Every structure is written in C-alpha cells, then in structure tokens.
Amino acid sequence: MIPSWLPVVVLVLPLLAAVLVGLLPRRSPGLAHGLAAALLGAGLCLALWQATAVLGHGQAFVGPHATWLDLGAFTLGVGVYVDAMAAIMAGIVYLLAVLVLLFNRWYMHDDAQAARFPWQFCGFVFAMLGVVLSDNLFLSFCCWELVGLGSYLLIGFWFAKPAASEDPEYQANKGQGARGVLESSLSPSHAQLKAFVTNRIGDAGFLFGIGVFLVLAIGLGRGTDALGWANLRQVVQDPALASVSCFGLSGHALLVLAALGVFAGAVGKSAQFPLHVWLPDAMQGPTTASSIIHAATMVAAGVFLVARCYPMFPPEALAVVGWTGGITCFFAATIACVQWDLKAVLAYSTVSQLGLMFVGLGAGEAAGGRVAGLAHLFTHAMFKCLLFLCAGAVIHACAGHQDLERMGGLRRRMPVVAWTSLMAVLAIAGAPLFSGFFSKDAVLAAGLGAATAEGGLAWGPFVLACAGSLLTSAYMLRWWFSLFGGDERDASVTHHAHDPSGLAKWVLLLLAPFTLALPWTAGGWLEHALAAPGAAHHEGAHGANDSHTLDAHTLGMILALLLLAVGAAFAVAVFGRGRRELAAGLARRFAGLHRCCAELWGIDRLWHRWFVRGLGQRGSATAARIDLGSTQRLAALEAGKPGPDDFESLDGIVDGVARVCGSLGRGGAWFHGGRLGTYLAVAIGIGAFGLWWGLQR
C-alpha cells in the first residue's frame, strides 16, 4: 500500500503553496504563478502515485486520524481516507489546478492584481481536497465551509469593479435585448456575497443533517468517531436503528431526514434549483477562476458529497435527489438556449449538467446510478474546464466582448481555440467517441433502469434528463457556431483576435484529449474502480436481470444518440448555415416562451424581491425601526436633542430609562450637597421625629 504520509502531503501541499506564495511581493506575479504551479505540480505527481496505488490494490486507504474533540458521549476527529473515487478526484483537481494556473499567467499578464490570484487559488484547492480526502463528515463540513470562503475570494477578485448598471464597458458590450439580469446588483462584490449567503442557506440544512446523524450514532452507542464514514455505514445498517427517536421521528424516518439535510448542503454548493441563482452571477470573477469552480472544485463538492454519503441515503432521499436533479437539468437548459453572454451559456450548462449527475445518483446503486453520476462528474470536469479556458481566450482576444451575436468566424483567427473548444462541445453534447457520450449514456441508462424498475414518479427525473440532454446539444452547438462558424459579424470586435501564446496554447492542447472517451473507457478501468465492493456479487446474483441491465444500456445509448441528432440538426439548421434570421423568427413566433427563458423564469427576480428587498432591506429597516426608532428621532439625536418618541423603540426605552435615572439622581443631589452639618441636622431631625412619633403611639 501507500506510505501513511502520502495522503497527508497531498492534502496540505496546496495550503503550503498558498502560504509561501502569499508571502511573495505583490510586484512578482510571474514568480507567484511559477512557484504555485511548481508546488501543485509536485502535488499532482504525488496524487497520481496515490491514485495508482489505490486503484492497483483495489482497496481504500485509511490514513492517520487524530481526535479533535472528546466529549465523553462522542468524539470527533480529523484524518484522511482515500478510496478510488477520492483518489481519482484528487488527481483531477490537481491536474486542472496546475493547468489553470499556467493559463492564468498569460490571461492576467497585464492585471495589476495578478500576484494575488495564485495564493487565493491554492487555498481554494486545499479546501476542495479537504472535502475529497477527509475521513469523516465533521472534517468534510469544515473544509466545505473553507470552499465557500475560497469561492468568495475568487468570485470577488475584482471587487472594486462597479455594478453593471454603472459600468460603461458592460453597457457598451452587452447584447441587444439583454434581459433577466438585475444590472444594479451585478458586480463582483455583490456576486461574492450572493454566493456566500445562498450557500449558507443550504449549509444550514447540511449542519442539521450532521446533527441528526450524530443523534443516531450516540443513540446506538457508537459515539467513538461518531461521524466517521465507517461508523456511519454501521449506524445505518444497525438493526437497533428503529429504537432511536428524536423530533417525534425514529429510525428510518430520522435517517431520511438526516440524508435530506446533507443533500440541502449539496443543493447550495452544486447550484441546484432553487439555490442555483448564485452560480451565473459568479461569472463576475476571472474566467480562470470560473473554470476551476465549474469543473472540479466548488460545484463538484455537492455531487461528491452525495456520492460519499451514498450508503446513508435511503430510497426516499434518493428520489428527492433524482427529482431535484431532473428539474434543474431541464430548467437550466431552457435558460442556456437564449443567453447572449458566452460565459452565461456555459454557466447555465454547468447547472444543467450538475442536475444530470444528480439524476444518475438518484437512480440508485442497483441501476448503476452512483457509478454513472461519478463518471459524468469526472468527464464533465475536463471538458468544462476546457470550455471556460477557451471562453477566456476569446474574451481576451476580443477586448472583453462577450456578446455571441457580435462574433463569428473566429475559427480562422483562433484555430487552436476553435477546434479544442469544438471537441469539448462534442463531449458535452454526447457525441460518439467523446467522453460525454460514455458518461451521459450511463446516466440515462441508470435513469431508465430505475424508472422501469420502480415505475410511476420514477419516470419524472428520466424524462427531464432526456429533455435537458436534447437542449444541451442544441445550445452548445449554437454557442460554437456563434463564436467560430460563419463569417465575422462585427469586425471591430474580432479583428485583433488570435490564439493564446506560449504555455496557454499548450494548456488547451493538453486538455483536449481528455474530452475523448478512450482515456476513460480503456479497459473499463473507471467502471471497475468505482464499482461498489459487492458489485461483482450483485451482478451475479441478478442472473436473469443481466439482460434487463443490458437492455437499459442499449436503449440509453440509442436514446442518447437520437437526442444528440435532433438537437444537433436544429442547431446546424438554424445557426450553422448563417441563417440567423431563422432564429430571430423563431424567437418572435414563440415570444412568450423566449421571454420567460430570457428572464430566467423570474426566479432571480423572485429571490431579489422576497429575500433581498423583502427579508433583507425591509426586514432590516423594520428591525432598525424597532431598535432605533423613527427617522425623526434619529434626526433629533444627530442634532443633539432628545428624540420625540423615546418609548417607541428599544433604543428609546433605554434612553428614556437613562433619562429618568438621571432625573432621580439630580433630585437626590439637591439633598446631598456634601455639607456635613446639613447631614447631621437632617439626621437629628429625622431621629427626633421618629422619637416623637414613637411616644405618641
């Protein structure tokens, strides 16, 4: 097996890189990028060694573990755990991190803040590796929150940039008829806050789920390393589970509640409906940051967490996972079809593809859902990172323009970007021989298998996933044709376009082969590595069901090809031959549907009205009114005068009580002037009066 120090070094090396790079002078962006890339490159070599050892032995590695908190009834600790999916994910995270850093050196070569990017980036990578390699749910949650902090820093990298409504560059470059985006609140500083707050909503559910799992573990007397993966698997399999009760629920119902709580955290991090609203706004950060966020770090964390906690998810919770994924997959795909911003198309495609992964996970282990969901997570990481880097190259070459309608013909000026991005587009569309066909076929087959086995509502996620896959091939080919196909539509935008120079070009060429199916399917290594320990026995036990599984995969493959053909034919007919007036005619013919999709189905405006303006602005105004009083009172206080309504607010009550106490003090001071003779005279007078009163009685 692997040495015990290896997973620990793989985990902490990005943190070391972040510290060392952060100590470098801000005037040395080249040195900062070089040192960070070198350290992460060393980590990549160690991660590949780790993956080779774990996959070769076919066994998980339980690394060093230390107790962090011992409360008697239960203990919590920190440690590392490396199984096949963790080893593969760690390798992908490292590989993409190194390539993105190399690309970013070219992308930010003239940015004054470029030296700040590497250390923030390395800290973000460390947080994601913590989620991947942790050996318990407690440490996963800690690193989960660090992932949120890292995304906060990267999304708001250009925090001084004004809102879109006040940004002349944005106003000059935005597409005609652009709608849906709230420009007054679209800025890096607002986007980072939106991402952070939205994720806190999901994380509240995550923390609640952890609490329920802790209750179950303590109730069953399994408090030692209560939230460890091995311990939690034993908890859910314990026959005495029904004896544990809390919140008026017991046993299986508590397990469902705990699983849904954990999934709530995944809904936030992986931008699933209705908490998807933060991810498109995160495009305000550097495109290189978007490439890693959308590929292998933040949004991938939710899918990975559900896969890690898979044994703790009962069928009822998996049904919720599948339906949430299906709704998100179709909903986000409809929005991506009409976006004018080239990065917005990719952002909503990420939301949709994450939903597809959850459809696979929701299908269940028996249908191959876990393997399918993870396979699509891995393949998506590679081609989505490539797509975002190609998008960054286009934006860089076109002087910041992002309007699809003003581009076109870039394949002649940017051949490397054009053909590498086409490979990524074919992969995400699910074309044969490309990685997306392998993983998307597996997801659809898993969804079909679960639907035919369970029937009824189980068909819902599968149908929605099919609809989303159909739209994916259409909008992604529209994206490519709009950028690279046909003739130049606005020479003022594209006349200076050229391929990236130096290492940046080689980064695109190195990523391109991973969009093919061969690296993932050769020898069936990925499916074999991700198979559950009892998978071989499970397949043999089915016997007669093997033909049923084969039928599901065959039908899934045929269906995936049909969906690709229909979507691609539409994209070629409407966008591939330069007949863009046909697209405009369709938009007019289906104006209502087009408007709803362009307006993001009103979800963003609803969130803004209910939470930003309602709960946020009006709620804070109400709280301020209760606490501080009316505006007239505040104006009077600012002028140094007493407020007119002291007892109509908490602050006024406090001030009023203080004023009464002050009056009482001043009244008492009239009697207490500090003269000893007066005090003696008053005391004698009171004593004489008391004596007289006593004699009278």
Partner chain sequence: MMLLAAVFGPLLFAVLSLAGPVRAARWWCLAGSALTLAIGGAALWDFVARPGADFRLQVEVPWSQVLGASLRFGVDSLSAAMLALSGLITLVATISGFAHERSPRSYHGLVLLLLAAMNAVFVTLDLLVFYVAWEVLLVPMLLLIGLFGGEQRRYAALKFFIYTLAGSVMMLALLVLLWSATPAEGRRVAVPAKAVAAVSVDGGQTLHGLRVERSDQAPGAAPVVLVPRSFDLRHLALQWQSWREVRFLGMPLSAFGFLALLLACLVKVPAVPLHTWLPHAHVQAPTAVSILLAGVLLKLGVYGLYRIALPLFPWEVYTWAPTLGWLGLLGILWGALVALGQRDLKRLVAYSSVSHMGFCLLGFGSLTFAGLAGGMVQAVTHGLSAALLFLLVGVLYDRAHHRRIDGFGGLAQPMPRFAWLLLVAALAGAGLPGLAGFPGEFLGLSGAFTSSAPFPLLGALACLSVILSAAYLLGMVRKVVYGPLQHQEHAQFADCDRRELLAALPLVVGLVVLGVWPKPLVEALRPALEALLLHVRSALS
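Got the form predicted on its own; any chance of the form predicted together with its partner chain too?
Only one chain is given; partner chains and other molecules are left out.
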C-alpha cells in the first residue's frame, strides 16, 4: 500500500507552492510560473503514484486523521481518505493544473500582473484537492468555501476593469451574444462578487445539511467523528434511524432534508439551475482561469461531492438531483445555441454538461448512474479544459475579440488550435471513438435504465438529457465552424492570428489524446475502479440479468449516436456549408423562442430584480429605515437637531422616550421654577383641596 504521508503531501503541496510563490518578488512572472509548475509537476507525479497504488490495490486508503475540535457530544475531524474516485480526480486536477499553468505563461506573457496568477492558482488547486481528498463532510465544507475564495480571486484577476456598460473596448467589440447580459453589472469585480454570493446561497443549504446530519449522528449516538464518511454511512444504515425525530420529522425525512441541503451546495458550485447565473459571468476572469474552473476545480466540486455523499442520498433526493440536472442540461443547451460570444457558448455548454452529470447521478447506483456521472465528469474535465485553452488562444490571437460572427477561416492561420479543438468538439458532441461518446452513452444508458425501472416521472430527466445532447452536437459544431471553418469574415479581427508558440502549443497537443475514448475505456479500467465497494457481489448480479443492462446500454448507444447525427447534420448543413442565412431565417421564424434563449430565459433578470434590487437594495434600505429612521431623520441628526419622526423607527423610539422623559421633567420643573406666584398658587390650591377633603368627611 502507499505510505501514509503520500496523500497528505499530495494535498498540501499546492498550498506550499502558493505560499512559496506568493513570497517571490512581483517582477518575475517567469520564475513564479516556473516554480509553481515545478512544484505542481512534482505533485502530479505523486498523485499518479497514489492513483496507481489505490487503483491497483482496489481498496480505499484511509489516511492520517486528527481531531479538529472535540465538542462533547460530537467531534469534528480533519483527515484524508483516498478511494478510486478521489485518486483519479486528484490526478486529473494536478494534470490540468500543470498544463493550464504552463499555457498561462504564454497567455499572460504581456500582462504586468502575471506574477500574481500562479500563487492564487495554486491556492485554488489546494482547496479543490481538499474537497477531493477530505475524509469527512466538515473538512469538505471548509475546503469547499476555500474553492469559492480561489474562484473569487481568479475571476477578479483584472479587478480594475470597468463595468461593461462603461467600457469602450467592450462596447466596440461586443457581439450579438451580449443580449440578456446586464452590462452595468458585468465586470471582473462584479463577477467575482456574484460568483461568491451565489455560491453562498448554496452554501447556506450545505451548512443546513451539515446541521441535520449532526442531528442524525447525535440522535443515533454516533458523535465520534460525527461527519466522517464512514460514520455517516453507518448513520444511514442504522436501523434505529427511523426512531430519530426532530420537529416532528422522521429520521428518513431528516435524511432527505440533509441530502437536499448538501445538494443545494452542489447546485451553487456546479452552476445548476437556478444558481447557474454566476458561471457565464465568471468568464470575466482570465480564460486560463475559466479553463480550470470549468474543468477540474470549482464546478467539478459539486458533482464530486454528490458522488462522494452518494450513500447518504435517499431515492427522493436523487430524484431531485436528476430533475435539476435534466432541466439544467436542456435549458443551458438552448441558450448555448444562440450565443455569439465564443466563451459564452462554452460557458453554457459547461452548465449543460454538468446537468448531464447530475442526470447520471440521479439515476441511482443500480442503474450505474454514479459511475456514469463520474466518468462524464472526468472525460469532460479533459475536453472542456482543452476547449477553453483553445478559446484563450483564439482570443489572444484576435486581440481580445470574442464575437463568433467576425471570426472564420482560422483553421489556416492556427492549425494546431483548430484540429485539437475539433477533437474536443467531437468529444463533447459524443462522436464514436471519442471520450464523450463513452461517458455520455453511459449517462444516457443509466438514465434510460432508471426511467424504465421506475417509469412515470423518472422519464423526465432522461428525455431532457436527450434533448440537451441533441443540441450539444449542433451548437458545438456551429462554434467550431464559425471559428475555424469557411472563409475569413472580418480580416481586421483575424489577420494577425497564429498558433500559440512553444510550450503552449505542446500543452494543447498533450491534452488532445485524452479526448479519445481509448485512454478511458482500455480494459474497462475506469468502470472497474469506480464500481461500488463490494463489487464482486454486484458483478454476480450483473451477470445474472446481463441481457437487461445490455439492452439499456445498446439502446443508449444507439440513441446517443442518433442524437449526435441529427445535431451534427444540422450544424454541418448550415454552418459547415456556409449557409448561415438559413440559421438567421430560422431565428426570424421562431423569433419568440430565439429571443427567450438569447435573453437567457430571463433568469438573470429575475435574480437581478428580486435578489439584487429587491432584497439587496430595497429590502435592506427598508430595514435600515426601520432601524435608524429615514434619511431625513439621519440628516436632521447630522445637523444636530432632534429627529422629526420620533417613534417611527427603533432608534426614533429611543429618542422619543427620551423626549417624553424630558418633557415630563420640564413639566415637573415648572413647580419649582423660583416664581413666588406659582408657589403661592400651588400652596393655595393644596390648601383648598385639603379643606374640601376635610369637609367631605
């Protein structure tokens, strides 16, 4: 087995790199990139060693564990746990991190801020590895939040850029895809805030889920390492679970709530409907940052977490997972079809593909959903990273232009980018022999299996995933043909274009083979490795009703091919053959639908209206008015006058009470004001009253 220090080093190395590189002088971006890449490269070797050892051994490795806090009724721990999925994911994270960092050296070679990138990037990688390698839900949550911080820093890398509405460069270059984008709040600094706060909405659910898991663990007397994976698995399997109750909810209902809470976190991080709005904006960051965010870190964290917590997800929660995935998969694909910003297409394709992964996860263990979802996560990481690096190369080559409409014919000027990105496009579309074919087929097969097994509503995610897949091949080929196919449409944009030089080119060439199916399917190693623990027993059952699963598999494969063929045929016919007016005609014909998709289904605007303006501006302003009073009152206080609206706010009540007390005091003071007449009158009055009172008796 592997030495116990290995996973710890694999986890901590990027943090060390972040600290070391962060201490380097700011003037040497080359050194910073080199040192960071070297350290991450060393980490990659260790991660590969770890992966081969864990996969070869076929057993999870339980690493060192320490108690973070002992809180009487329960304890919280920190430690590492490496099973097959963690080992593979860690390897992929490292591989992509090294490659993206090397690519970034070329991408940012003329950026004065470039030296800041490597250490933030390394910190980001560390946080993601924490989510992957953690041995309990608590540590996962901590690293999960740090992933959010990493994305915050990277998205806001060019924080000084103005909002798009005030940016002449953006206004001059913006394509038609800018529709539906809220330009006044589109800038790196807005995008980083939006990403963080949107993620925090999910994280509130995550915290809630952790809280409910704590309730369950303590209710069952399993407080030691309460949130550890092993402990939670036992909590779920405990026959006494049904006896736990809280607020009249049974143990099972609590479990569903806890799982949905954790899933809410995943919805935020993995950009699922309705919390997907941050991801397209996040492209305000450097494209290299996008390529890692969209591939191996950040969005992958949500899918990974759900897969990690799979034993804790009851069927009800999995149904929600599947439906969320299905809806996201479909609607994001429709949006991707009409975007004209070359990165926006990729962003919505990521949202859509993540939805597909959740469809897979939602299908359940029995239908092979977990394996399919994870397989798609891994293959997607590779080809999406490659796609974004190619997009970065194109944007760099075209001097910052991102409008698909003005590109074209780039395959002659940048052949390496063109052909490697074509491989990635074919992979994401799911063409045979490419990795996407293998994993997407698995997801569709799992969805079909679950749908046939359960029937009824379970068909929903599957149908939506099919529709999404159909669109995927269409919009991705449209993307490729618009960039690289046909002839140059706007020479002013593309005439300087050339392939990236040196290492950056090799990064693309190195990533390209991973878009093929062979590295993933050779000997069925991936499915083997990811198979549920106790697989031997499972495989026996597998063999018994092989015909049934084979059916779903074949059907899934045929379906995937069919969807690919239809979408691809459309894209080739319209965009490959230069009949772009056909697409414009279609858009006119279905103007309403087109508008709806171009306006992002109005979801961004709804969030803006209800959350940003409603709660964030009006709601908080109302609260502030109730608390300290109206602006007039505050202005009066500033001017040194008593507020005019006492008793109309919490603070006004305080001042009002003070004023009433003051008036009472002044009233009382009238009696002893030193005026002889008053004293006489009071004395006569009291005397008269006494006389009258005495006479009464």
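Numbering follows the first chain given and starts at 1. As the structure is a computational prediction, the values presented were derived from the model and not from experiment. Here, rigid core means the biggest group of C-alpha atoms that superpose within 1.5 Å across both forms.
Superposition on the rigid core between the two forms places the CA atom of Q59 less than 2 Å from its counterpart.
The Cα position of V19 differs by less than 2 Å between the two forms after fitting on the rigid core.
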